[in-house]
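Only one chain is included here, represented as structure tokens and corresponding to the form predicted on its own.
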Amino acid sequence: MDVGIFGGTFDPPHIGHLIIAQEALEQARLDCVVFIPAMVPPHKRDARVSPFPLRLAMVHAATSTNPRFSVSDIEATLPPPSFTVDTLRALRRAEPEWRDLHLIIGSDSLLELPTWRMPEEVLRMARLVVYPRAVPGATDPSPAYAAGALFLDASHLPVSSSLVRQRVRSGRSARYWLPDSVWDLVVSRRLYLSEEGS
């Protein structure tokens, strides 16, 4: 199987995440996309993040209507923080039938790839599938890391989890920024009304 691996904090998962996953499915000719919420995001260790079970529930809700999307809680079984190289290794052991892994990341993450733990090992285990994100003042990524990557032909989406949280905290609706099932969870559990990750 050709499997897309889509990791992230997903606090909350929004329509942009689903559009990116669908574009990756089609353009990379994947069999499925597996969403993997980060248990302890390494780049957000000092930030407040919603509890893992809540973020996992929101991702399940967001992806439930697409049979080619699935969700893995594998990072809950790994020592924190949630480094991509450790997750890919664990997936290789747990899912040997997943022949080719395709790591779905934003162009901002591609620029940061040299700072990841063991980036060469990440590239050995998975092909990069990169979606466009606005990165002010960005330079071109290292050719060594961009080589072999598939750059998705997709428009930049002006939606992010942080913008959703800001809207809710300021009393504005984030409906239509989120799948209805996720918006219902945000409203019913009164999420993001004060501090981020509350």
Ligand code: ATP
The other form holds:
Amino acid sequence: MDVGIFGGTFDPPHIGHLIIAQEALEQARLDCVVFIPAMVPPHKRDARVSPFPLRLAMVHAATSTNPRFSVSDIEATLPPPSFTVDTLRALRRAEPEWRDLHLIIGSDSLLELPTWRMPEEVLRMARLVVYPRAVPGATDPSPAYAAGALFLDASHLPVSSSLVRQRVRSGRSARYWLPDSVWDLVVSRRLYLSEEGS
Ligand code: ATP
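Could the form predicted together with the named molecule be shown next, to go alongside the form predicted on its own?
Now the full complex is given, and it begins with the chain already shown.
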């Protein structure tokens, strides 16, 4: 099976995440995409992040209408922080029939790859599938890491979780920036109203 692995903080999951997963599914000819919320995101350790169960519930709500999307809480079983290399190793053990793993990331994450734990090992276990994202002042990614990657042919998506949180915090609606099911959760649980995280 060709399986897309889509990790993220998902605080909250937005329509960009869903479009990225769908483009990856089609252009990389994947059988399915597994969304994996980070238990403790290594790059956001200093930031306030919403509790894992809440982010997990929002990702379930976001993906439930697509039979080729699923959600894994595997990072809850691993020691924090949630390094991708550990997650991929755990998936290899838990899901041996997932023969070919494709790690879906935005191009901003590709630029950060050299700072990840054991990036060469990550690339040995999974092929990168990269969605373009505008990164102000960005330089080209390290050729060593970009070499085997599939760069998706797709339009930039001017949406981010921070933008959604900022809109809600400033009293504006984020409706349609999120799937309705996630927006309903944000409203009913009064998320993101005051400060970063919730
Ligand atoms: P935040 O604004 O809080 O940093 P985010 O919108 O980047 O959050 P994450 O959950 O951190 O969302 O991202 C998960 C993955 O999705 C990352 O690889 C990120 O690069 C990618 N991603 C998220 N939004 C976009 C986008 N608009 N375009 C391309 N990639 C994106």
